[in-house]
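A single chain comes next, written as structure tokens; it is the form predicted alone.
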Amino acid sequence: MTVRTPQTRQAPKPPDYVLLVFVGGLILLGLHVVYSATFALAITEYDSVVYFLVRQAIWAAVGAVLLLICLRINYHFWGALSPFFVILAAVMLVLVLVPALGVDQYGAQRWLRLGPLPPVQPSEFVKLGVILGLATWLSGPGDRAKHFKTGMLPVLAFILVFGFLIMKQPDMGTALVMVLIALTMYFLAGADLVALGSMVVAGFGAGMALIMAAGYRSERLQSYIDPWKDPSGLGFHIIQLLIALGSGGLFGLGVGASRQKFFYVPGAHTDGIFAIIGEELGFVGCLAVILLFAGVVYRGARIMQDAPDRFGSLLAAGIVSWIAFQALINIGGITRSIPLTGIPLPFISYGGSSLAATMAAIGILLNISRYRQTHAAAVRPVARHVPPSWMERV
């Protein structure tokens, strides 16, 4: 599909294949580790060692189709439809809360039942909807981000509406990622720093209040501060994660040789999968994963910088910050650098909705890269399309 805009009349270039290689490496590693972390659970509960692997592979195929579709569609198309996607995102979050449609698992109602199809987690796709909405609004005429009514107020409305709906599930980890994405895009669009600072302070206070208001959240904070105070209770989860990481040493115990995955690490194939990587592949394997994510973020930042217009730059910034923050929060929680929040590691953790949504986002990012300017010519156009305050802060 070709959308005729002043910025994209030039013939499209080949997409950023280096970015695609980094993402492909993470997905292939994820398929391997999902199988390794689940074969015991799969044979116990489903009488098939490849049960989880097959499901993840199917979602990877769905994600590949979405990636290819988004790669082919000019990214301005999504901006034109962004109001529809924002409304759809809000509706999906509301439908999750309807008892007849929402699926309750482990005390949380985060999945939506769509007939005979496997349940999906709308909040994963909502992140992309929020990014599209904010990129479209903040890239509008004038310096919208600098003014209260056109900058801070709309961003705050996005955060409050979608944050409230996500917290009703409840899912504080996803809400945190969404808030960080919104604040990053607001900053890069040229936000007034006083307004941004006040939002950060208010958000931190609201986050602490939410943590203290729910017993299980405050318990997670206590287990982060001192997990060994209650090693068989509150601290069990984080201690088992640290044991898995430490057991791997420099080069790991070997492919498939993890012991902690045998019902010791809760969510070994989902939120805790980085610990299994550390146990089987060691520090070297963990470093390789971090470098792959660093490669994705670096290539994404280059695409953001070389985007032909402000909308493309902000859209790329939102997608890159989504992947970067989610990876940092997951790895930080596993390594006890920050409190555990329970969100998946992008491209690697078991979970079809997360994999499909992030692969679709990568497809959009690759499409933006097709209209990139040459490095020599990119500096002045980016400075022209992106507010001067953005360039001054980088």
Given for the second form:
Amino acid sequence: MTVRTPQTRQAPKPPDYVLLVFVGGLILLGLHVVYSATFALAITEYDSVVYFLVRQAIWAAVGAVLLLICLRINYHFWGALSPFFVILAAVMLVLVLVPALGVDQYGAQRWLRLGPLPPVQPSEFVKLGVILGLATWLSGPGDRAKHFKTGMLPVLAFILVFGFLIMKQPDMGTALVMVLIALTMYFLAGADLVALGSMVVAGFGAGMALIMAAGYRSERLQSYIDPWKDPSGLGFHIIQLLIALGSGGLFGLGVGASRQKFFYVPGAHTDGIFAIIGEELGFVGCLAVILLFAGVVYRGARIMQDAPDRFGSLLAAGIVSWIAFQALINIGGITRSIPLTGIPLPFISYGGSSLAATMAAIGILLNISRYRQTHAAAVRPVARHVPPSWMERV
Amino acid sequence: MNPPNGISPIRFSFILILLAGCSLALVGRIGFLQIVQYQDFAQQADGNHWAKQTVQAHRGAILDRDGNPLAVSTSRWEVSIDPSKLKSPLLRERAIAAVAAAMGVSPLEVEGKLLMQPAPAVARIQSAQDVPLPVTGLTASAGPVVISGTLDYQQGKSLAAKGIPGIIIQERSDRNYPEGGLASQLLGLLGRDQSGLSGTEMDYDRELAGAPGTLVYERDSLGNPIPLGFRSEVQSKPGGDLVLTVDRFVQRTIERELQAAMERHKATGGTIIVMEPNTGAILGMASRPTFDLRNPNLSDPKSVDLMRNRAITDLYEPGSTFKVLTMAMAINEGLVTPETTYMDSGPVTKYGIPLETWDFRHHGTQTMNQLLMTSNNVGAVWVGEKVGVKRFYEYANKFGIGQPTSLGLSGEAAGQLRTPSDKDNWWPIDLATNTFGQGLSVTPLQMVTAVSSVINGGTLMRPYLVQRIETPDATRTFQPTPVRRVISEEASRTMRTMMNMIAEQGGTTSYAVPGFRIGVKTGTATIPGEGGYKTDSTIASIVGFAPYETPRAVVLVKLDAPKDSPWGSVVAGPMFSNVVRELMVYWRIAPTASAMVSSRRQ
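The structure above corresponds to the form predicted alone; please give the structure of the form predicted together with its partner chain next.
Let's see the whole complex now, leading with the same chain.
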């Protein structure tokens, strides 16, 4: 199977190293904060200060390998395989609901244990699958996004099928991120604004209905609106997150000095890690994290803009919006800007599946960057010999 | 114009601006939380994390006059394992091994205890008055299992220093009583919360307790100290040791004698007090019924009642022993001498009430000495009238009758003495009955204090029980405290002689102490009941001193409602004799020649 487009025939350029530097910065910062947030927990519960750090570092290494592989594989390869990935994603989401294979944690079934392999969180890979599927479909011949049958209907089908499967776990945060990614891609692909607008309105209505349908979600909404109504019960988590963040001040308490990590902040090393960053490194540290993310998004957006074809562009858009929305929703929840949902902060939160999946996605993004069309190149493409292989030399 | 990838620059910019807007809003929000609201959240964080715990100070000991411990606190370590903290088998194994090594047993044994004993190590409340140990952050978490309550002090300390997760080490304090149940009422009970509930433990609680220290530490949301967190301890200040005036030998002697007499005479109660007449120091003080410090039963109100120190809380009518005081008044005023005579021509009727002698015999002309020897009520009334109403009550007040002695223990009764100034309650007949110790009530301690002043040269001493408080920094010594002079040296000498003559009158007396010269006065008092005096029971008592030449001890013996004989001389006399004989031997006082003669003469 070969895919040949005029754009990919040109010799690949070096990847966007600046993007790599930003991502590397986030991962290193993440390793540091994971260590600082867990060493006390690790020594008391696992008899090793580096218990969590070592595991996160191993996953970072796995992610780095995935990143390097994806960096070398022409991104069109994923487009050709996208039906397979979409089906695989759906199958994984079904398997996680099977009691024998899914791991129940905190009242939700989000982990998949296959044999002796470490348990993985399919949701993270599903996001990648959905991005691939949508990018492939929307970049197909003709202006698919513009028409109801080829645009709104398939996008809606994607959202409904995967949204339903993810909500079965249940995991509203991930579902929300997935919907936002899909809508962003649909919008950029040239969606009919009336169709998109009605989907946004309907989606908002459906979201509210889902919140009201589950008691714990409406409680969570209540705790968002007024956490101090029940400070030791429903409001405890959000108040403790705010105390952690707020008590950090301008420069923080210092590296490793967080006190809120001692069972006050929920998921101090996972979903709540941004609060610990705020407590230990202060406003300066928070700003640094947000700037690093902004850098990733900005460089990603540039890659998307400069992508040689529609598929590459939409693929980049999906990956960038994934990281952007997930970071915004995570930090927004911790700062009580929006209701709290349990999703990890990309590259930083402890958790192997998220780290490996996002790093693989960055690898794909970097590969797209190798075919960037500078303005001049777009005007005057240089035809050069291309090795007939998916593996490319960097 | 769209680029080759067909993405609308307008839509692209829209998304970028949307994301940038959201990010800026978030940065603003974070800045608001971390800079504007910083003070507020920092305060809340401090409220979250700082925990304060009180560290009990080591409680001082209670010692007898020679420094022998009567009540002493010992510390031990209680070691518990909290299985909920041991999530991995490795941690569990290590905690068990460390505890086993400290205890000197095999890990298997510790493992067994951990499995066998699911009850949490929270203090169990044994009775209503028993206060449970304060539940601290260390005990509050669920499920620690006590492995040993008696870990060696050094072992415990080094185990605690290791700070192994899952192992909880707490200092526990026990009160030990090396002399057994000796002086239970005097010492008093110590509660589980380490505060005195009765007796000396209660009244000197502040001195014994010391100052508790405080431990300030950072805690996690479960209340446990956080690993590597801040920790600051203000050391507790140990309490002072209380050195009593009590002599454990004297105390043991009187308790043994009292217990034996209680059983022999089937009495309902009794008291013996031994006092140093010149200083007011209590050498021994015991009452029955009593309780055992080592095994108190606090759930029964009746046995709680047994804790009170009857020698200072309970009143009785002293009866004829009071004649010593009446006679001392008259001698001191120069109204009579030992040889002064009066005429006992039969019962006297005062204000319509006939007053009789105890044996209904009438002796005709008697000297004052003979009056005391025969314990003649009619004679006492004659002496009292010579003293006169005004002076009689002045003297009674000076002897401390009707006022607490200020021994230093709480619950001391004042006694009852109606005086002419109390016009509603005092009747002229009261003077007559008061002269022979009826119609007024005293505590045993008041009586022994008053008699001490009669024979010690005439000065009323404030009785005291604590002679020294020794804290690590300082020693506080309590000196004998004279309250007032009541009678002259001369009168006191005369009274000693007169009391000695009671002891050395012809015939065999129950209270004689072979080889030693003593002075005594017995008493048999009727007990006030409903609408008059009971006819079937008495309080048999005796108060005396020994040796006659230089009195070392005033001893008061009182037995309530003896069943076999009502008389003070018959029941209380032998008890007095036994106690004094033991004391003379204990103090290595040589028998006197004249006493030998006098005892041979008997």
